[in-house]
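The data below hold one chain only, encoded as structure tokens and taken in the form predicted on its own.
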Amino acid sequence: MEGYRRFLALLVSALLLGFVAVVCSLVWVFRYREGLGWDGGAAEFNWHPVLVVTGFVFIQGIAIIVYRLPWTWKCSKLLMKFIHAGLNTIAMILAIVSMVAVFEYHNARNIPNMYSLHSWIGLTAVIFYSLQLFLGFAVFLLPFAPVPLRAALMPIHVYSGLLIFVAVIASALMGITEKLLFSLSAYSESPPEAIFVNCLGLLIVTFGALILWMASRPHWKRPPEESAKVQRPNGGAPEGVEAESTMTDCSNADRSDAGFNSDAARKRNFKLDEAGQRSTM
């Protein structure tokens, strides 16, 4: 892996802010604000920042550079979809539970709903991260989407996939801004929890930037399994294997049989399949 070092000091830099942005939204609610609880007053209201740091920002962060952990690159593509498909799932869920939170705190104490642009940017990335997750289990996880359509939908699914990570960070942003400014009276004061919810947004600014830097980088992308690898469960063709190293092989497989019976044909076939299963790799 090219840059391997400055890869891992990324992600132990990254996996550190979001765990420290964690911890910083429970020592919110716990020390400034009233706790954590599920009776309709402001500790259910609490459950709302701390579940979308938690699993909307930190797991979905998570779940979207888990391919480019390259000592996950010798397990199947099909294991590590799984596992994607596992972390955006508890993200949703978690992102699920902190709307009903804050839902069931508004209508109890009678605060309109969906009045706020915070608002209308989270409901958006919850419903469009819950089209992702249905779209990305129907055609990349289950083995019934044909290679043409997986790969016509590769390029929007991750781009769709990184700008509601994005739309997300926004939306937690206005959020934690927002109910600092409901909450107290001297915000532009600087009182200690405006300075420490302020942090907190960094934290979240920063790790998000991280994400995102690695999973856009393309010389730290997940390499293209090889042809002898795990089978898809119908029977079809290998698993994480591309198109054009299908095609490969298939073309040489022809000339093998072309050429069956002439000994030069089969050593110069011999080649040409081992040239084809390297630029698999």
Contents of the next structure:
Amino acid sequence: MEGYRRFLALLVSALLLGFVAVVCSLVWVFRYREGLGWDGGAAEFNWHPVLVVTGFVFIQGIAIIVYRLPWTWKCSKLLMKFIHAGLNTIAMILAIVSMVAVFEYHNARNIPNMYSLHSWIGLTAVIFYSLQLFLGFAVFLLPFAPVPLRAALMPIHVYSGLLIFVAVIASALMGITEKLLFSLSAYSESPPEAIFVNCLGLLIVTFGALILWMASRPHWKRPPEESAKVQRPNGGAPEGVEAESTMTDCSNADRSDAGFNSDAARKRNFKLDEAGQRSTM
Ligand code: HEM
Ligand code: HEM
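Swap state to the form predicted together with ligand HEM from the form predicted on its own:
The next block holds the full complex; its first chain is the one shown before.
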């Protein structure tokens, strides 16, 4: 893999930043706020930031780059699809619970719903995320979608996935600012809570930036599988198409079989990218 060390350094940094962001969200609600609870009060609201930072930011970020981990290139594509879809499903569930928490909190206190830009962008992201998840399952996981449809939808899937992720980060930043403005009477005097939570925002932005960088480098993309390459006389995968490997786990696969270090696979990938076509589906 070209730039393997760089990839590894970015991955470790992203995982560290994401993990610290989750810990900071917990420290915030336990140290500075009312902790966690499910009673219609402030402790119920606090599930909102904790669950979105954990699920919608951290777990979604990992789900986005999971295909790019080079040691998984020897695993079957099907297995990786299950992992990608599974992580995204967990993120979705946590996001929904966090929505329930904030709506219940508002209703219990007679606070109006859906009045802020934060809530508009946030709910839009949740709705498109569920659509993305549904279409992802229907088109790329179930075996019914015809190959031309998969090929046509893949660039849209990648673009909309990244766009939703950016919208989630933006929404998190707006939410953080709103919460500090609502709950701190002296925000402008930079009390410790404000500084701490502003830093949480910085962590989230930096995590998002690293994920987007890793997910947008063409040379770090998962190479096409051998099983697809042998379908054509010249050994190349059909344009924008890849068959499922018969491998179901990572244990019996030889690295070279999966094109782990294959320059040819990399070059083919670049060509497909230039044509605006995803090589793997
Ligand atoms: C409210 C979504 C992150 C703070 C809301 C509402 C939605 C939403 C849909 C409206 C609830 C209602 O009207 O009853 C999201 C999404 C996030 C996110 C998708 C993903 C990142 C955050 C974070 C915080 C936060 C990290 C920080 C504490 C708030 C606050 C409200 C709220 C204070 C109530 C005020 C308002 O409606 O704008 N959020 N949120 N949110 N959220 Fe978030
Ligand atoms: C690739 C997002 C759900 C199948 C991608 C990529 C993103 C993304 C950003 C580009 C990754 C890369 O370039 O390495 C999402 C989001 C989802 C979701 C946000 C949920 C809301 C699904 C589901 C499936 C799926 C349910 C079904 C298996 C795929 C496939 C790829 C992909 C096959 C191509 C991987 C490759 O290039 O080798 N997804 N996805 N996605 N996704 Fe999803």
